[in-house]
Structure formats: C-alpha cells, structure tokens
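Only one chain comes next, encoded as structure tokens, the form predicted on its own.
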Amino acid sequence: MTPMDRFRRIGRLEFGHYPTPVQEMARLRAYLGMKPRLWVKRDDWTGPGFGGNKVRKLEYYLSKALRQGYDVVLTCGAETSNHCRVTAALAAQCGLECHLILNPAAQGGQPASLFLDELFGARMHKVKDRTERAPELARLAGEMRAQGRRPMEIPLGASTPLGALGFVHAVSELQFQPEWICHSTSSGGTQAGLVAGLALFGMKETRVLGVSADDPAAEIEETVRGIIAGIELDLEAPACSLQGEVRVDDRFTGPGYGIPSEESEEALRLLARLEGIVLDPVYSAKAFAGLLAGVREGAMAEARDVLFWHTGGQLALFSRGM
C-alpha cells in the first residue's frame, strides 16, 4: 500500500464546505503593480463554527474520537481562539461533550469567540496566562478518566500530524499550482499540511511562505518539520519523503500575539477596500502584511501565480457582552 492509498483510508468527518473557493485579485493586483496573478482561496468560508482553517484539522480528530469511543473532547486556547470556537461546534454536532481551556484575550473585553464557545455548548475553564493552559487540560483529562470515562486531549491548534492531514487533504482542491502559497503560521499544523501535501500530490516546486502570528521564525520552522515527519510514520512513507523547504517569515507579529500592528491594519484596510474581503486582526492580516512585504520587496516578482491561503478568524474584529 502507498502513503497515498493509507492517506485515503485515514477517517475524516464532512462538516466543511469544499472545496472552499478560489478568487482572483485582480484590482489588488493592478493596485501593487504585480506581475503575478494574486489568488486567495477562502478558507473563512469552510463553514461550521464561522469557518476557518481549523475545520479541516478537527474533521481528523473528531472522526478518531467517534470511532474510537471518546465521549468527552478537551482542548485549549485564548478566549479567541478560532480552534476553541470550532472545536465546540464540531463537538456539539457530534454529541460530545467539550471542555474548554482559556486564558485571557490579550486586548481584553468579552470576544465574540467566547459568547459562541457557551452557545454550543462547552464547559469553560479560565486560567491566568498560556502557560497553564495544557497543566490544566492534563489535570482535567486525568480527572475524567478516574471517573471512568474516555477524554479525548486536542493539542493547542490540534497542530500534530493527524490534525494537518486537513490540509495535506486541503492541497488536493488545487486546481492549477501556484509558485508561491502564503498564509498565517503559529503552531504549525496548517504549514506542514501544505508542505506535505505539495510533496504528497506531486507539487513540490511550490513556495510556502508561512508568515508568524506570535513567534520566532526558528521555533515554527522547527515545530512544522517535526509534524512532517509525524506524517510520513503515519503514512509509512519513506523518511524527508514529504519534507520541503519550510519559509517563516517573523518580521510582522507587531506588538504581541492578538494585537494589530501598524502593518496589519494597513493589510486589513487594504484587501477590504480593493477586493471587499475581511482579514482578521489575530492571524490573516499579519499574514497578509507578510505578502504585502514580498510583493514590494520583489521576492515573488518571477511568478505566474501567487496563492494567499485565507484561514479565517474575523470574529476577533468583534465583540459581545455576555
């Protein structure tokens, strides 16, 4: 059996919409004076829980967890967290029941994000800071399972191999091959699914530009390989079979995580006033300033067709009393 045939018969839920769009920007492009032809291919508009990338990654995990007889989901985040939000819809369509993980938004106020967790349903757990979001998960899980039950731990992002085979699946929409795909890059699972998937279906000529919400460039490069190899001993593929040349670009994070920078509010205004698409302030538009920097700086300058993978977030413009 190849690694292809075993990607195939790897479980995966069909909550999402796909295969998610392709748009041409065309007026952005004339704007920014491109020689490329600039794409976005909308995974804001994935579905369930607002969309977002993190759909992909948890119809992997929630198959796993139905299959094998889970009857309680655990993951964690900010109380921004698209990954939360998704999780706890997902859950609630599966008729699990979701605890969350959260430490506090970091421009505070009450996150739309949060107002929805509650809504589908997820039982809620605050902590001070990030550090102890997963000693608090662990704790939690361990709890359950003395009380006779079977909890099932998502990491942060559900960025592990399993979690990125949504978007080893994601690359197989492609209709024709970019030279370059840039999108947001934080724990790694959306960046090694793309590159493994490139490899996997045969495109590996292509660039993936990851650009950072949060942290060093190193760090991330080092995580997205590491779920890469987690991958191929999933699929029993030979070893650096899927691996590719992993790009972070960590010039853009701005301030901190969840607070915009000058260039991201100059990304966000720009692609809503030229093509009427809405970046989110946490990820894409980080992301999208990252682009914006390669185009001007001549880095894409050779290519036919320049790929923004759009992962969502928008509900972290807004917010809602509780």
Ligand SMILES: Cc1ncc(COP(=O)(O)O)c(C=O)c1O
Contents of the next structure:
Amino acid sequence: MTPMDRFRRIGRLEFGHYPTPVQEMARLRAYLGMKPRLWVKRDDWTGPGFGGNKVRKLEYYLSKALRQGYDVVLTCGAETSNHCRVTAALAAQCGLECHLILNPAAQGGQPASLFLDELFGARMHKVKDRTERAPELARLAGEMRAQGRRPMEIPLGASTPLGALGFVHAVSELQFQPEWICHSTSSGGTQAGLVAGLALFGMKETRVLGVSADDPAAEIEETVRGIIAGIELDLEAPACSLQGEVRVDDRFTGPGYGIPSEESEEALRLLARLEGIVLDPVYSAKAFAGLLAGVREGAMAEARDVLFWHTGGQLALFSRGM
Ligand SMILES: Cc1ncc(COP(=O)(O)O)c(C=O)c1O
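Condition change, the form predicted on its own to the form predicted together with the ligand:
Then the entire complex follows, led off by the chain already shown.
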C-alpha cells in the first residue's frame, strides 16, 4: 500500500489552493550572513476565511459533516481565533449552520476575526474564560440533539487525529527535503501531522521544531505524541511507525497566549522589511523568532535548507490598538 492509498478511504473536501507556494528568503539569508538556505511554505495563502493552517484540518471535518448528515457545526476558541473564523467561512460555503463558543481576546477590543465570524453568519456564544468553552460546547450540542438536530462538535483547533491528517497530506507537497521545518505550535495538530507525514512519506531525517505560542513545551509534546498515535489508527499504520522526535521550544511565548513578545515584534518587522512577507504577531512571529535563534546560534546553524511553515493568522494585526 502506497502512502497515498492510506488516504483514499478517508473523505476530504478540498477548499484550499494547493500546493501552497514555497519561496526562498535570499535577502534574509544574506542579511543574517547564515549558512542555511531559508525557505517559507505559504500556508498563509491556503485561501478560505483568510487562510492559514486551519483550512487543511477542517477539510476533513467538513467532508465528514456532509457525508454523515450533520446539520450544524460547533467549535470554540478565543475571539481572535483563526480556527473559529475559518470554520465559519467553510460552514458558510457548505451551507451548514455554525455556532462558535468564544472567550474574550487576550488584548480586549474588537478583533477583526470576530467581525468576519459575524459576516460569515456564525452564531456567537460568549463565555467568560477559556475554561468555560468546552462545557458550554457540550451543553449546546446536547440541547441541539434533544431538539432532533445533528451537531458536529469540532474540538479546539481541530487538533485531533482527523484534523491533523491535513498536515500529514501537506507533507506530500514538498519538492525537496529540508533538514529542518520550523512552525508555530499550540494545540498540536499541525506538528503531529507534520511529524507523522514525514515518517509516512519516508522523510524521517527532516527534523520538526514547533515553537510554542503559549503552553509549556512538555505539555505540547505530550499532546502531539497522543495525536500521532491516533493518526496511526486512522491510517491503519503499525503502532509507533509514524512517531518521530517531537521538539517544542517555549522560549518565545512572551507574556502568553494572544500577546506579542519582544522577539516576535523583531521577527515580524525583519521579515516584512527584508522579504515583504507578513507574519502574525502571536503565532507565526513567535515561531519565526524561534527560527532566527536556531539559525543564529542554535541547532539549525549548520543545516543546508531550513523551511519555515507559515501558518497564517495575519488578521490579528488588525485587532490591535482597539
Ligand atoms: C496562525 C496560527 N498558527 C499556528 C497555530 C498553531 O497550530 P496548532 O493549533 O495546530 O498547533 C494556530 C492555531 O492555534 C494559528 O492560528
């Protein structure tokens, strides 16, 4: 069975535009005076709902919803959530009702994402803080079931084995094998998919560095390993065959979730000025700070090719100062 055969049984609706481009960042490399060639995979351009990494994950969920007759989707996150916004956009495209359980943005104000959630027709349910999200989601889904509806509950960030398949599949788009892939990590689905995908497509020498947006490294690493074990079941792969080294760097989280750090501000400005590429301040810019540290004095300094996987989220730039 080829790696692609393993996917054929699992339904996917393609909403994004693939393969997303890979660009070289030659001016940044020259500026840094570094040995590795630096590349960026533009998943900020996946498309729907202003793109980003969530599109790939939700393609599996929305496919399942339509195939299995769900009539409403529910998910949760902060008011700035890229995942919630993309869920709302794709649900609109599929003609499905969408409910979002949202806690206030870390920096207050009226985030741009929230405006778009409403524009996409999502129904919003506000909760006080993140601990109230999952119970409210379960309560609402229960209420809908009691009314005879078919609600699909999509967990935070769609970071489950099903959602992570989007990133297993994404690895098949790579035309060369970098020694390192660096990306933003939080609920773990992106990293789990990349690590499992590299194993599935025979690229185990490529190392993945997830740079935490918020949580401690050990916590995210454990979550990622758990999701990979679930992917093995979904793809009917032998146990442990898709596990690889799971590395998370949590040195660039700054004040915490949804808040930029000094290093993320530097990374954001540097990449914009040298390459005309825009990061978001609370996920991908923290990750890019991790890449800069890695190539400047860390483990990536001697590599030949380093790939930054841009996970999107730039709308957060427009939530500032409100
Ligand atoms: C822009 C962006 N980058 C990275 C991540 C992290 O991805 P994951 O939740 O799959 O770890 C998220 C979501 O949380 C995100 O919105």
